[in-house]
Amino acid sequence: MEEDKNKTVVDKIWDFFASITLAVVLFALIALTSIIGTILEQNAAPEKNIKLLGKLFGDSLAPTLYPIFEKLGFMDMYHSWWFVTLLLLFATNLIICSIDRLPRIWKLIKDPIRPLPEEHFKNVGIKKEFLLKGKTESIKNAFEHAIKKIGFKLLESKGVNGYQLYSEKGNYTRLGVYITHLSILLMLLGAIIGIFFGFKGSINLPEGKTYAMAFVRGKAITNSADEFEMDTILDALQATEGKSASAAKKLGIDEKTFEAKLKRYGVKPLGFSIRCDNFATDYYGGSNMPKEYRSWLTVIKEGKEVMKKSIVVNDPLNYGGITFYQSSYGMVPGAKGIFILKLTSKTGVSEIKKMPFGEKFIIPGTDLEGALADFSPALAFEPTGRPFTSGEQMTNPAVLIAFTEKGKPKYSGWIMKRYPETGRLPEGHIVELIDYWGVEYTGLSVRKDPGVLIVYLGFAAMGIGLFTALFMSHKKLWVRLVDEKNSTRVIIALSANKNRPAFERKVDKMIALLSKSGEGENQ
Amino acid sequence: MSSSTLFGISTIAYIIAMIIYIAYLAFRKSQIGVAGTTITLAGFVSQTIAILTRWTESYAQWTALTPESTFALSVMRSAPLRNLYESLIFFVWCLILAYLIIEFKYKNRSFGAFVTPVAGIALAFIDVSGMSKEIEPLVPALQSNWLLVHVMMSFISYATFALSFSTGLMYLILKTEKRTESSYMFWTITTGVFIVILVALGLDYLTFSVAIKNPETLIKGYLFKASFFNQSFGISALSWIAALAFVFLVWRYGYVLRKVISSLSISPETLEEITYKSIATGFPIFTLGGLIFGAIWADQAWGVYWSWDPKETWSLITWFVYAFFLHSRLLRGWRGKKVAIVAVVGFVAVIFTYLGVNLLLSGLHAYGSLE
């Protein structure tokens, strides 16, 4: 009590942040408040959450509640000032808590184990005492051997009527808790670095197109002046392979102004260009279950192709600290693509043909001429057999080809990309639709996060720290050997900062083995 | 035998085992206990074979659809851990395994009556909710090596948490004496509400079973419509009164359970130890497998290791509850009942992370946008 009165304000603040009570209060607060953001949809259109509030509190209350909740930051709560404050308090608590306790723990780790005074053997939690036949010297040797065998660091002292062996193991495991705490701080640090020095954007990159920037959330373009300005910026970046310094120079404005404009429109220059060579969806067998979304990408720097990679979900492309993830796909509105056909005559001569819609081709070595008469991105058939287009996405691309021979119409039919057997002609020639290229875009998530390595370091530290903290312990073992005529009295004391019973079992096993071998010697 | 027949056998075995274990609690004849263990073990063996059979079934499907895939890859991609159905099965398998280990190690059968109901309810939930049991090939987002390790470790930790829930609840039942005590109120009300929800779900199923095609339709269209939210005011009011009356009865006569448990050869200290040990084992597995591997996977698939989506957030909430548990033991005066309450709350958070987020929250949002 006396001590408390003499404490300065700084001491009191320190004690407040060093307390476990604060830690568990923060655990509870963070956990409880987090629930709000899992119920209310975050960063959603207001109508959605007003509807939701209507369901929870009644439609009459919802319009009143919504603005209050919005003021409290509930609609983007994980980034609200009070939630960030909670996280900062949590981090401060972790740091102060660790600093406060570390010196004491460090002493426990570093101070070498000392022999236990005789009278203290009574006070140690777990004590064993028994008599072993044999000379003290030989029993000492046996114990030394056994203790070293279980990996303990061994020391010994000689007393008046015998020896004391004292040993310890795992003193550094006391650091496990601190490694765990440090790992959380590393993750938070990595996250902060990511927020300040990284970005998360996207590009919808059409097949055959090259982009030198990604887009993040920026100002909505409402008038033609904005649109014109944005276009100039994009053109300048495209021409300079996404180097903002050169792009600014090209536009004749200083770099700072240019950067500000980029920020305003949510444009992130890549510093290189990326091209989508192709995008394709693969399906499981004849089903409509997608098996794979794949984009073939090329990185271009200073006019040269420096990297080529095809990416799928779970396998991104990384170049220059920027990573491209397969995230969506779609049709480019109004795009005119190129049909790629593979023509194989019945004699086995084959040829790849690329042509726009409406053009004609000839099966190699024959008079058979085909004309592209119709296209469907998602061909399906009604029960009556009538073909129709079932959607806008390229789920089953097909071309209708009308064949003529020497100007006379012969037959026509749908050839589907996913079903090559549809391209087998009566004469034995084969026409395959390889792709209708240039009409799809691949939706890429683009991420730059220099903090992610630190976060991963935190992950590793968390694994190591938790394992050490929960499964390993600092164990101490004292063995006193007292000479008694033809036998030796053995007094054992042991302690561990965790899981004592397991340690006791281990020592019991060791003793059992020793007494067994001792008996063997005596016989 | 097909995997579904074997799963059926194991479901029935666990439900019979549950009844036998409860009978064992009541009569305390060792033969009854042995019978309980035998039937649990039989259910476990049958379930193990069922999982392996399903694995080979889906392996055959996977290799047929993707002939180019290597053996190791096919084995991994066809592991039966891909949807709600398969994960629930695996959860029950882990739980029973953990229970059998504990029973063997502590030579005590008394918590069989508290663990087998969790297994039985989980398996019954599969049938009641009518979730899809189809073997389906993996969608692109799930084609990752992290799937196996992430899901496996998550469910192993869920099983250890379920165990700590059972022992924590038993500890509370044993240690509370007065009806006015807050820990007594906590366990009786929690247990009461738990049973009420299960009964209400059962009523929904009995009333609307024809219309229910999957868990989502159950939650979106029919949740508690047979009872609390019934169109008829009378039925709805009656349900609320019945539920309140039931919770009251559990509170009023809950001490009977204490008498049953205290007559068993199981000390509160053992229960406390098992609670702590299961959480101390489950927590690092959950942190590493559930949160960290999940984050690494998200980072590889989407380029964000953390996005505060409801599933992630609820995992974090669960993590904080168990972090609270581990730290609260360091607080003065926080051993015993208060800590046991945290263990029980922790598992409620687990259930919500696992089922509530998938069914309730997504249902809530989807429901909101339907109107």
The other form holds:
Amino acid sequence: MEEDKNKTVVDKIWDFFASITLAVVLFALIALTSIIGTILEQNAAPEKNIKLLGKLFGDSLAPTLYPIFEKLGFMDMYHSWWFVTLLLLFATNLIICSIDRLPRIWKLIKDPIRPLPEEHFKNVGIKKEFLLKGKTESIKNAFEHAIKKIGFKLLESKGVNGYQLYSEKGNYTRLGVYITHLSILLMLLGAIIGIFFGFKGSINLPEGKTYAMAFVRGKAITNSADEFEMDTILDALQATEGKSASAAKKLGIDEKTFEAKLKRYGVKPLGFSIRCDNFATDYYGGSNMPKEYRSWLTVIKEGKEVMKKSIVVNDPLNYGGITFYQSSYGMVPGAKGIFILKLTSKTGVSEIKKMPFGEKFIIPGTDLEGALADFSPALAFEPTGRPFTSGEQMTNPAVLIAFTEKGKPKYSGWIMKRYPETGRLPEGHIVELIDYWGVEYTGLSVRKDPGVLIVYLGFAAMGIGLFTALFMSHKKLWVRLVDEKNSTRVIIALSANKNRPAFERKVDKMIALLSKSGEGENQ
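Instead of the form predicted in complex with its partner chain shown above, give the structure for the form predicted on its own, please.
Lone chain follows.
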């Protein structure tokens, strides 16, 4: 009690942050809030989380709870001041705990092993004693060889009636826990760098279009003035390939003001442009269940194409520290695309034809003319055979083509992209719907995380630290050889800060090998 009274304010603060209890409390708070942040979709449209809150607490409470949760920062939890504060407090606690305990551990590491006094052999936790026939000098040589064979660097001390051999191994393995602490700090540092200097956004990028920015949650546009300002900002960024400074100069405003406007509207310049060249979906067999989404993307910088890649889920494109993941897809409202047809006559002559809706084409080498009469993104048929559109997505794109020959109607029919056999005509000609291009968008999840390499380094350090802390130990070994007429009494003492049974087994194996050279009598 008297000691506590004599402590300064600095000492009390130090003791507070060096507390294991504080570490447990902070870790529990971070884990609990992270669970909440996982359940609630971060930076999502309000209606999504209101619907989720309705399932958890009831539809009547959801609209009341949402603004409360939003003010508490749970809708953008990982950027909230209190979550970052928890991470910094935990890091501070970890650093001070480590510094507070390090001197004692360092002393154990650096304090060299010394001969063990005779009376201390009786108090060692692991002790073995036996007789070996032979002179002490020859037994000592045999032990020196055996101890070195199990990886110990041997020291020796000569006594009145014999020798003492002693050694230690793994001094620095006591630092394994500190490597683990360092790994946690690296991961926290990487996370905080990602929070402040990275972002997670999205782009709905139509086929054939180029964007120089991604979008995160920002101010809702509710009037024409906001809409006009937003369009002006986007046009400036598009014209400058996503360069903030150049866009601000183009608009005649200072960069700081421009950055504030970007933050307000949730716009993240990329510093380059990205174009969707094509998007396609593969399906399982004859079902409408998607098997794979694939986007063909091109990165453009300084007006030049610098990278091309087709991406699928779990195989993203990475450029300039920004990663583009395939996350969704859909139809562009009101878009007018280009039909891409492959025309093959019965003689084998083929050509690719690109045309807008309503245009006509002729089968190569014939008088057979086709006209695009109708289109369905998801063609299906009723039991009566009547065609209808079953959905808005391109699950079964099909085009209705009316054929004429020398101006006279011949026949018409639906040609489906996923079922090429529907394009085989009575005369043996083939018409294939390759694509209806320019009407779909690829939904890209866009992420920039400059701290990710530090996080990976932290994971690597954690693996090393945990392996060192759990599977390696600081081992000490003393062997006392006492001359007894024509025999030598061997007394072995062992010490290990962890995994003592494994060390004991290794020494037992060494003893068994030595005993083969003489008649051992265990005591």
